[in-house]
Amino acid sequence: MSVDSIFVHKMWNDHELSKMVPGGVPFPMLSDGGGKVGTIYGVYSAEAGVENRGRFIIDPDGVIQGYEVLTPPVGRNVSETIRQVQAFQHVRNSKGAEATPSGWKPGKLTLKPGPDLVGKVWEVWKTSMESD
Amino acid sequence: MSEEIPAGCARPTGGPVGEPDPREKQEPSAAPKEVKTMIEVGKKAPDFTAPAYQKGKLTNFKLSDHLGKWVLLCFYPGDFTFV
């Protein structure tokens, strides 16, 4: 989602996008002229005129579970998003059961919260685990 | 001579020259628009409709025809910028 008009985002898409995308974006490019949806959601610089890079993960009971909001210059990491994303399935899927330590990746070791973790942690996990 | 627009993430853009428009004065000057944004984790994203392009069609989303789904929402400055 941008300020530009849906027009602007067809010609992005056609001439340079579809460059980068074999077939172009797949997902909706939303329009928010005025900048009145970013303006909610926190992320619409009035003074610039534009919206900052903000990045809502949002889940199917409509909940924000997490959100990063960057200013214009630095860009994302898309893979650290779609590992949050997969943190949050999985602890979704565990009806909450199950919580997932720094640097969780699907696969690694999963926490379940409990009296009995209580400063047991460091038995489980390590550093090392945050980054591997 | 005009000067040239360096280049840069933000979308450049203008605005009024010269004297304020003597009409805004008059405006009565209530209370700072404050807008408050209602972002938390935890909390519903607040709905909204927007226009938009996807393969080729012109369409309108509506977040809440999503739920049941995973939704990333992502804003940026600018179509044709970098990063």
Second form
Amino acid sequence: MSVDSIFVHKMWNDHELSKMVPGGVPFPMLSDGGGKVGTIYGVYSAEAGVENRGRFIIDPDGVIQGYEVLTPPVGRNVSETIRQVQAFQHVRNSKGAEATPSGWKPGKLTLKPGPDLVGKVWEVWKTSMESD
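Can you swap the form predicted in complex with the partner chain for the form predicted on its own?
Keep in mind that what follows is only the chain, not its partners or any molecules around it.
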């Protein structure tokens, strides 16, 4: 979502994003003309008429699980956003029985939260990174 129109979003997806992400962004882009939603999330600048680059991952219950806010000159990584959404979905589907280490991707090792994990996260992380 941004203050840009749906037409700008279409041009951006068709001429830019689809060259960086095969098939373009796999989710709808919404227009926040006037910055009403951006104001609620604290990323809209009324003086400049633009929003900082905010990414909010919201679960099906409406709870913000992750967010990142960047100033306009710094780009985002759509692949990392998709990876994080997959990680949050995996943790949710496991009902908290599993956690994902840094850089986790679907099919990689997960963590089993509990006292036995203390001091051993690096072992799972290292094994997961070696198999990439």
